[in-house]
Every structure is written in C-alpha cells, then in structure tokens.
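The form predicted on its own is given below as one chain in structure tokens.
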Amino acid sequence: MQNLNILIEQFSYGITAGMKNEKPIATVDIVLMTLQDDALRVALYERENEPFSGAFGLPGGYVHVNEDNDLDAAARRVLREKAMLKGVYLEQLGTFSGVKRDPRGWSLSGAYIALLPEDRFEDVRLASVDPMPRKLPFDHSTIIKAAIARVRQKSVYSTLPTFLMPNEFTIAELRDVYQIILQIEKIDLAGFRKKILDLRAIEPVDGKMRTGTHRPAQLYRRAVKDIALFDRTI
C-alpha cells in the first residue's frame, strides 16, 4: 500500500508540474459589425473544426508565432483567411482569458472590432445584436457585448460610424446611422452637419448628388483613414 501511495503522489506531482509548464492557447477573435435593415449586426461564420464544429461564431484563429509580428498582424491575417477582407477599420477591443473559455485548455484571445459597410460581406450570416444571438461558442457572446458597448460609447464623441457607410453617402444618411447606433430617436441635422464638416473627416464628391423624392443632396465620402474626435459629444 505504501508503494502505491508513493506512485500516486509521484503521478500527481507530474500532472501538477506539467500544468505549470503548459503553454496557453493564444488566439485572436474579430467582431465584424455592419448595418443591415437599419439595425446593427455582427458577422458569424460556421466553424469547420472541433471544438464546436458546425456552430456559428466569430471569425478567429491561432496566433502564428513564425508569421505574425504582433496581435494586430494576426487579426489582419485572420480577416484575410477567414473573411476574405482587407483594408477594413480594425481596433483592438481587449484580452479575454481563462481556464474555462476553451475546452482545449487555458486560453487567451486578443479580441478586435472591425466596422465595414454591408456590401463588403459575401455568404455570411449577419446576426442582430438586439437581442444577442444565442448559443455562441467559447465566450463569443461576452466579446460581442463588450464590442457593442465600445462602439456605442465611442460613437458619442467620434467619427467611428463613418466606417459603416458605403463609398458615397449624404450627411442625412450618416446622421441616421448615428441614431441607430446610439439608439437616439432624433439628432438635430443642422447641428450634426456643422459638427461633422468642421472635423473635415468627410469631403464632398464633386458633381454628385443624391436625387429622389426630396430635393437633391450632396454626396460625401470619408476623407481620413482613422477616426476623428468631436470637441463635444453628440
């Protein structure tokens, strides 16, 4: 019996030592957001491999230490490989980690937000965030909630929503997008026009107007690659 106890102790010590030296799983996950039917939506992709094969979740993947210089590079590579997307606005959201978030073991994920217009997506499931989609793998629901909170918070004082716009848009259309994101019923158009034009974050498209039932409206496009900050919140 004594010998058996010694073997059990040695075995337990081996497991503990192995756990101490075990490397965490390092991944990136991207919350791809767009607008569809006047609602904020997130792109979900079907997982091909275990765990959670066949489930829909955020596009993500392992960090390739021999290929990715940093997490930003890993996220852009995953966007190219999983979503066939390049040149989109990408912002780091935060790190999500723990022993229970991945059934394969202790893991951490560098989560990112990417905003782009609906016409950039092909063959993808766009899920509404109000309410949140159910039964997502890993902690993707938590990541999406954090991403939505970040986008709504940042939209109050910046031009972040312009990345959701098509190549050309009117100021009224951009104002409507702010209203959707911020869940505000009415933003004064005259005040919004002055605020957005003073930043010079958008520029008029020469000779192009939006025509229809209302009087023609000047078309604009984004003029800067990054976001600009308002002097006061909306």
Contents of the next structure:
2 protein chains.
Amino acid sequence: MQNLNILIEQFSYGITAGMKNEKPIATVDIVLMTLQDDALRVALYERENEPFSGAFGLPGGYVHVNEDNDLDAAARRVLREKAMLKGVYLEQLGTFSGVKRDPRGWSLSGAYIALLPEDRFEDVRLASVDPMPRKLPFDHSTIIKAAIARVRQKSVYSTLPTFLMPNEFTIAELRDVYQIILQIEKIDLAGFRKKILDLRAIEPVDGKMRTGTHRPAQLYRRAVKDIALFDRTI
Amino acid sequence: MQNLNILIEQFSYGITAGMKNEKPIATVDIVLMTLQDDALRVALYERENEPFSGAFGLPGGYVHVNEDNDLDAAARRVLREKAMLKGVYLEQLGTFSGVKRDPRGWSLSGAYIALLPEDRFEDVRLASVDPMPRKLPFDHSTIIKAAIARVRQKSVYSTLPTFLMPNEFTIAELRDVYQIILQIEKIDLAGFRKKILDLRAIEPVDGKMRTGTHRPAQLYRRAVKDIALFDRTI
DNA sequence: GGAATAGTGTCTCTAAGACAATATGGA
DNA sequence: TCCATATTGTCTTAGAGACACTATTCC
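For comparison with the form predicted on its own, provide the form predicted together with the DNA.
Okay, now the whole complex, with that chain kicking things off.
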C-alpha cells in the first residue's frame, strides 16, 4: 500500500508540474584513492549493469531512498557493497550533473573522495592517475581530475595525507607521501618533523620502532579523527 | 506525446526498480551573500509555494530537466528568476540531502554561494547571520552556516572578498571588508597593500580617486575574472 | 595650520629552509 | 669499523608585523 502511494505521488508529481519537473536520476560515485608504487592511484571496478556494462569505472550506484538516510549514507553503502570497506575517510567532493553525462538522461551524481592505505585493498584494479586511464564511463575522468586536485590542494595545508598511511608509520614515511602528492622533490625532514609534531596531529606509539640497517625510527599513529590544519603550509 | 512518454518512463522506472529506486526530489538553493552595515548578510525571499509558503528562506527551486543543462544552470536560472540577477560570482557549496530535510520526501539540494555588492540589491530582505535568523525552512540554517564557514575560510587565502566590492573601490575599503569577514580587528594597511598588489589581482583605475577630507585614494577594480590565491594568508 | 586618511619606508622578530652535528641500529 | 637513516641543533634569510614618516586633500 505504501508503495502504491509512492507510485501515485510520483505520477501526480509529473502531472501537477506540467511535465516540466520530472526528477533527475540520482547517484553517488566514489573516488577511492590510495598510494601504490610511489604514486596516487584510483580504484576502478568492472561495471555489472548497463550503461557501460563491462567497462571499468568508479564504484557508484543509485541513491536508495528507502535505505539511505542521506547522500553520505549512500556513499558508505556503496563502499560497503562494492568495495567491502568500512570506516574510511570520506568527504564530499561535489555534485556533477547535467543532461549529457549519463545516457539514461538528466542525472545528478554526488561525488565523494575516500582515502585508504594500500594494505586495506584486495583484488582491485588500481589505476594510475598520471596519465589518466582512457575511456572511462560517464564523466568519471572529470570527477577523478577534480578529486586529485582537491587532494593535492588540501594536502598543502592539512594532515589529509595521514589517511593514506597504514596504522603506524614513521615521520620520514609520511614525508615521502607528502612529496608524492605535492610533487615536491625534497621536503626537509627536520622542518617537516617540527611542523607535524607541533600540530599534535600524530603521536608516538610507545616503544614501537621501525628497524632496518640504520638507527631505528619512532613509529607514530594519527592522534585525531579528522584532518588538522597547518597555520601556513607544509 | 513526448510528455506521455516521459510519464510512462517515470512510471516504469518505479516498477522495474521494485519501488526501491524512486528518485529523490532535486532542487537548488542559493546562499546570496553581501555586506551591509559592516556585516555579512544573506538574502531571504518569501516563499510563494508549499511547503513553508509565506516563510522567508533561501531562494531556490526545482531542477528543471527540460530547461537546465546542469545544476549550475539551474542555480543561475533561480538567480535570474527570483533575484533578477545575472553575472554574479557563483560557486557550488555542496549538496545537502536526506529523507528528513524536506516534508515532501527524500531530497537533494545543490547549494550554491553567490556573492554580490550591496548596491546591486533592490527590495530584498537581507538578514544578519550573527546571530542566525530563526526558524528558517528546510535545513536552510545548516546551509547558511556552511556557506559562512566556506566564505570565511576561503577569504583567509584568496581574493574572494573582492566579489563583495562594488566595481571600483579603494584598498582601505577592501581591507575593511576582509576585517569584517575574518573578524580581525586591525589588518595593517601597509602590509595588506603590498600583498594584494603583489598578487596583481586588482588594478588601478587610471585617474580615478576617492575624495574626502583627506588625501585622495586611488580607486581599483578587480583585474581577474576568478579569485586569486595568496601564497600564505592575508 | 589642523585633521584625516593615503601611501612609502624602515626596523624587528619570527619562522622557514638549509644544512651541520650527533645518535643508533645493522652489516 | 662503516653505512644508512633518525633526530637534534644551528645559522641564514625572507617575510610578516609594527610603526614611523611623508603626502595630499578639505576644513
């Protein structure tokens, strides 16, 4: 009965609006990023449904109005269902829209950025973003480019890159990740250490060290749930 | 005939999806901001339609899939129709969504920030944002708060506030606007002058000066279409 | 001349960057 | 021992901030 009501509502919506306001398609797409082989990469999944069935693209799907409380929830559900991932860093990138981007018609896609250390992936195609993968479905190239730009820009003044690190990491390893993201040759480790520690965004894991053929390095973990902001830049 | 087809399509969408994927309502809302009486203010319009008919809220409306090429176009149309404004600074703030925010049902609203000098307004209720207006419809309070936060944060390192200035303005007037937005007491004018001029984001209007009971001040205009970014902060 | 603000110059001090010095493990 | 990298410390320098000084108008 409730379904019938919704159907009638949907029907009358079109009529009362004089057919001008039929609703757009509403989806979410996730730019799931990680670092692999010293480069930023994006997870691509083989599409099971039309359109573009069989092609590799961003994980995404319809908003399920009976299941998702909001767009964030839809994004987390897609991450769960398509990538079997929970508890990852997730932020809304923006909404991509228009009459042309989806062959099914006028569509709105809430695009999200998710960041994850490489060790949490299994059996996924991780595509390099430089150069961009060819022939992605929909406007996924545009979305990925915007995501990369956002991550690069935000990394200049925040601890966003810590979400690409495994649970425990050394300061030098974190510095290396900043260098890869920001495409900077050599960030001085001494200065980097002071800035990141002054911010108190990471904390030492007592007694745990990274060993090797050198002086052992203190291991750190992220000390805050969200990103922290620098006064100026890295 | 085309209308009938769309109607059938809409109908069959619900059926084939087993009633799980009926589409959300899709709207746009504009946070139209300006400076008046040394304070940031937001334009509110009286709603003509249900829900919340008669209440004052952000200008907004349905996405018209037969009329708007994308969400940006929908936002510009709303600005034209409700505020009779063209050619204003417009940026996407984010998308606000959920099952609860609109009594009509699950909805997605693409929220936009528009900035405008006060002299371009006519007959509009400009509401102070500190404190926030009471009892706004939908989640407009949340949207406005997010807009204010975005404008404040972005003003720290960009020339965004120039879009709140009239065509011609002095450097001291621009400094005053930064002070209001950033809630800083006294930004040193000499340092501000050097930074803003080094960026080449504004240019002098030859021969035009602001006069008064003091040495005349050079008038400037914005030299670039978009915002420019500072290396560090204001 | 006095008041008011525009615009320029100068001094100080902080902090970023470069890099030297020292520490500590493994081979 | 040497090698490699971690960690700390020091020096230099650019730039931000404070503020003094000069300029130019109206009264």
